[in-house]
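A single chain, nothing else alongside it, follows as structure tokens in the form predicted alone.
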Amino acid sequence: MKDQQSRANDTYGKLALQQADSTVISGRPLSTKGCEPLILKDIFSKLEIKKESKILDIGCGCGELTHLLINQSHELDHNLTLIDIPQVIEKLKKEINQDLLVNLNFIEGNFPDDLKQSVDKDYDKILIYSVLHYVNNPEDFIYKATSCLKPGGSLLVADIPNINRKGRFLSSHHGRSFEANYRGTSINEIPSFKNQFDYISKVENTNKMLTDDLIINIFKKLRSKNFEVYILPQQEDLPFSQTREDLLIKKNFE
């Protein structure tokens, strides 16, 4: 059986080779199309991105959000580095206007241990958006990403599908009603769960590594290593704001 990362590589490698919709190619349903500008605005707000920043996007994908990030970074004179598997990077290179290639860098492979070149250790801002559920070791992934920050830099691990949070939401009447409306069906068609733990015990086809315990452990460990860490909600107008959350990690000056 393939691991999380290998399955993700297969899925997104195939999507990159197809003429898929720019939202679908990022792993989001077509019903969320048009949300990308809102996502980018939320990212820039949380990371407090300014002009002439050095930015790293790990697991960038090749959908609409990435193209918006590239355009915005060009306007703000960012030095932007994108990391993803070869098929994704190749698609981006074919689609990007040559004028946007200034200060734009590409690294092929899987972060952190299977890359075709090394990653700098002095980024002002690092983005990991909707990626954590596709990696084999989320904790190690985040710790190694923080090593690429310069003092005073910030890392946003965003759109984390914490299974406890989703369980809390879907075990409530409000959550079930919301889910029914989202699916366009009756609330009677939505499973009922006693609580978050009942949900976790019964749900299938989801990454059960991403839990409250994982988030709290990362929070405590990084704070013990002189980082500031914040658990942030997503804006209500983002696609999965009811069931996902973000981690903002700031590296203190020594």
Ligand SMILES: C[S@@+](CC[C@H](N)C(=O)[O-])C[C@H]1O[C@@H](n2cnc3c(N)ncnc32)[C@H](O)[C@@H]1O
Contents of the next structure:
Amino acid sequence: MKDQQSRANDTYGKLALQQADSTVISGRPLSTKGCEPLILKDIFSKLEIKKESKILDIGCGCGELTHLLINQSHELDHNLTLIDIPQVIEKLKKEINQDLLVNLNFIEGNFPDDLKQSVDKDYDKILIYSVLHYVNNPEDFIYKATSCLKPGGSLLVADIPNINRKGRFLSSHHGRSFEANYRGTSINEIPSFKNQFDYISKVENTNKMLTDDLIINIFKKLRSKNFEVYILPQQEDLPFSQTREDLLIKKNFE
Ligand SMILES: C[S@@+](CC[C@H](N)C(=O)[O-])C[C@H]1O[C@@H](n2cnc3c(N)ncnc32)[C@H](O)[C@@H]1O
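Please move on to the form predicted together with the ligand, as the form predicted alone is already shown.
First the chain shown before, then all remaining chains and molecules of the complex.
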């Protein structure tokens, strides 16, 4: 059976070639269309992005959010590097207006170990949005991303589908009725769970690697080194704010 990363490469490679809708192509359901400006606002606020910064987006995708980021970065004179698989990068290059290519760099492949070129180690800001659940080794992925930050730089690992958080939500009456509404069905159609652990033991076809324990482990390891780490909620108006959360990691000055 294929590993998680290979399955993700197949899925996003195919979506890029199929000319899918600009929200769906980034893995978001069509019903969330229009959410991208809100997501970008949340990213800029959490990362405190200013003019003339050197920015890296790992797992950038080629959808609406990426195009908004590229436009905004151009206006703010950023040096922006985008990493993703070849099909996604090819699609982006074809679609981007030539004027926007100044100060844009592309790296093809899978971060961290299967890239066509090396990644600089002096980024002011790094973004990893809605990517962590596709990688084979999330801890290693985050540690290697932190090694690309310059002192004083920040990394936002956002939209993490922590299965404990989802279990806490879906084992509540509030969560079940929210889910019923989202799926357009009655609450009786939504399975009921005793608690988060019951949910985790019964749910299938989902990534069970991203847990409270994993997040706390990353938190402790990075804080034992030269980093500040914060677990942040998502604004309520973001598509998966009830079940996902963000990690903000700041590299301290030496
Ligand atoms: C759900 S999409 C998110 C795209 C974009 N960040 C957004 O939020 O609109 C996940 C993207 O991450 C990319 N990806 C997954 N694993 C990756 C890895 N190890 N290195 C680089 N890109 C990766 C996929 O190819 C896909 O384009």
